[in-house]
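Below, in structure tokens: the form predicted alone, a single chain.
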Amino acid sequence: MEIQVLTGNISTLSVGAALAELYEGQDPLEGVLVAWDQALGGAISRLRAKGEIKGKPRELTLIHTLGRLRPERVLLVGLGKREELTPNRIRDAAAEALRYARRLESETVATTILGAGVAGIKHEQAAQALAEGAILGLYTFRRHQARGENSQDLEKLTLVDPRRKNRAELGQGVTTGRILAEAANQARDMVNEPANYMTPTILAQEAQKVAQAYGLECQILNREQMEAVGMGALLGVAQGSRQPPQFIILRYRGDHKSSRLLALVGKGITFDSGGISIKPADGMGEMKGDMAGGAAVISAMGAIAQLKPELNITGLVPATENLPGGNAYKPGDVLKSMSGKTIEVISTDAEGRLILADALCYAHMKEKATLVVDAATLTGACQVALGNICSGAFTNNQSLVDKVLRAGQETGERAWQLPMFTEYKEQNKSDVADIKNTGGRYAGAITAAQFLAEFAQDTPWVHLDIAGTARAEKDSGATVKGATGVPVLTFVNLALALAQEEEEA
């Protein structure tokens, strides 16, 4: 879909639909709505007076112009109370409005700069939110349907502002919004792919494509190279599959004068049957998405390379399948991690923390990371605790998790911090190894995070459990049914914030 910025009057454009904003309690009408109301014989005022238009968040009111305006239809978009407006609300409202316009088979849509200048929101922020809402909200995955490749029926979105002085700012907002949203959609594509179309090898190839497109350094470790560095936990999980494991490394160097390095780590289980501790058949097909964290890392690295923050960043994705083959690892086995720490396997369905253990070790032992953030569809327990509204956040460093939480809040990818009290470590104690890979039924998300903390060691680290947020069951705002792309936007926003922090230091 083409997104363009135009200086002019939205009422003069021949488009399928023209969008403008309304606020809760807004009286009288303002801006372009005054001209529209006059041209439509007072229709907007009458609907307001009858209470049919309230301006509540995401409220949509369609009016056919019947030739009285150049646009075929006008679509009034509710943004709620002015003082409560945020870029996230603009993003979600734009997504809902444009999906509605697509259902009306409008090929071209024009919009005023929703929310610009309200509640401190700058024109660039509003334009970025509009671009993100459009691209995220109109996402579809049709690759394996007769209708063919991914397509969006809406061909052009025009952002219209009457003042030429805002054009550069609006253009920059659209550019940034497109980069971020397309990265999230790329992650959605990878997660939505059936597991036979997204094996560890194919995931590594996707990483190589991103590296080639955006100038990243890419290195893929094969099984023998993993053995050489001692990744016994990752290789243990990989034993049951005929698909070879891949350890994906993407490097971006934006500040050659600094030793500060952020490592983004993502779980890359391209299919999780549970292994010998096999999962129930019902819903197992969704386990093709158990590599959502890894997909987010790969896509975020591509966006970071385009936005060019002055920061050094490495993306790490341990990738494998978890299957119950004849050579599969078993409950009761003991695996030796890259750190030398031994792990008693209680459940082969707690495999994500095993592959992440070696990835976290690699981050600080080989890449010399000074900050680490990982994302994983790690535990059903986190989804039980938090549902699909927000991810769980765990840390050994409060300053870093505060920055991660802020980065997520600003992008609409919310997370909630859970405790890491030392008493929870007791549940992970093993009688036969240094640690066991599951702490039992209670506090499962926390004991999983405590397991990972053993391998992050003293490096400032945040773990995001995205089990509940990586997939959505219905369209809502900028989120669409299926893979969500979480936490691509958080990763990129965090990188930009850390770079800005470094610049100001």
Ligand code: BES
Second form
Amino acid sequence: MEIQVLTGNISTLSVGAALAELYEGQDPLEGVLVAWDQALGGAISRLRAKGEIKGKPRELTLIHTLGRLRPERVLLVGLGKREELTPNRIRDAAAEALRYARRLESETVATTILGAGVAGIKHEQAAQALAEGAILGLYTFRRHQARGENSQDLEKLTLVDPRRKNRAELGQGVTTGRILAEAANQARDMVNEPANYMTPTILAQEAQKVAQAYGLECQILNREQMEAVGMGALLGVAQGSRQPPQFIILRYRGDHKSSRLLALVGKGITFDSGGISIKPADGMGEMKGDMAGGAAVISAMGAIAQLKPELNITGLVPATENLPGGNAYKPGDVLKSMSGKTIEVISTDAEGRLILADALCYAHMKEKATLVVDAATLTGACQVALGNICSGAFTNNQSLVDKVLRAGQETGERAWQLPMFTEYKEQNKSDVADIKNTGGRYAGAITAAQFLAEFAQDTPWVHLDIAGTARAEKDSGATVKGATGVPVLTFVNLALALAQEEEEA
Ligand code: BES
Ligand code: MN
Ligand code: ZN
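For comparison with the form predicted alone, would you give the structure of this protein in the form predicted in complex with the ligand?
Time for the whole complex; same chain goes first.
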């Protein structure tokens, strides 16, 4: 889809649909709506007077212009109360409106700059939110269907503003929004891809493609190299699969004067059968998405390389399948992690924390990370606790988690912090090794995080459990059914914010 910025009058464009905003409240019609109302014989004012148009968030009103205006249809987009408007709301409204336009099979759509100048939202922010809403909201995954490319996709979206002086700002907003949303969609593609098309090797190739495209350093450790650094936990999980494990490293260096380094770590289980502790058959196919954290890291690194924050960042993705088989690791096995700590395997289905243990060690031991944020579809318990509304956040450093939570809030990827009281650690005590890989029935998301904390050690670290948020059951705003791309936007926004605070210091 092409996104264009145009200086001019939206009413003069021959498009399938033209979008304009409406707010809740009794204020008189404004801007382009005055002209549309007149041309349509007062239809908009009458619908408002009758209460059919309220301007509530998510309200969409379609009016056919039947030759009275150049656009074939106008689509009035409710944005709610003016003072409550946020870029998130603009993004979601744009996504809903454009999906509606797509259902009408209109191939070209024009829109005013929804929300610009309202509640302190700048033209650039509004344009960014519009571009994000368009690209995220119209996402489809049809690679494996015969219909393929040829169903009615929106061809062109034109952002129209009457003032020439806003043009550069609008263009900048669209560019930023496009980079962010396309990164999230790229992660969605990887997560939606079935596991036979997204093996650890293919995931590593995706990372290499991103590195090539945007100028990142890419290094992939193979099994021998993992053995050499002592990644016994990752290698234990990988034992049952015919697919070779891959340890993916992407490096972005945006600040050569600083030793500050952010490591983004993502769980890369390309299929989680549970291993010998095998999962029930029902819904097992969803476990093709158990590399959502890893996909988010790879895509976020690509967006970071394009947006160029002044900060050093390394992306790390331990990638393997988790399968049963004659050589698979077993309950009762003891694994030796890269840190030297030994781990008793209680369940081979608690594999995510094992591969992350070695990745977290690698982050501080080899990459010298000073800040670490990981994302993982780690526990069903987190999904039970928080549902699909927000991710779980866990930390050993309150100031870092505050930044992560803010970065998520601003991008519409919410997270909620759960406690890390030391008492929870007791559930991970083993009789035969230094730690065990499950903590029993209660507080499963927290005991998993406490396990990871042992391997993050003293480095400021945040863990995001995205088991509930990596997939959506239905379309809603900028989210579409299937993979969500969470937490790509959080990662990128966090990187930008950390670079900004360094500059201010
Ligand atoms: N990948 C799963 C967690 C998961 C569950 C992600 C549902 C997305 C949706 C993880 O590897 C797992 O199997 N966790 C176990 C841990 C248990 C054995 C301690 C779980 O949550 O049941
Ligand atoms: Mn598992
Ligand atoms: Zn898993």
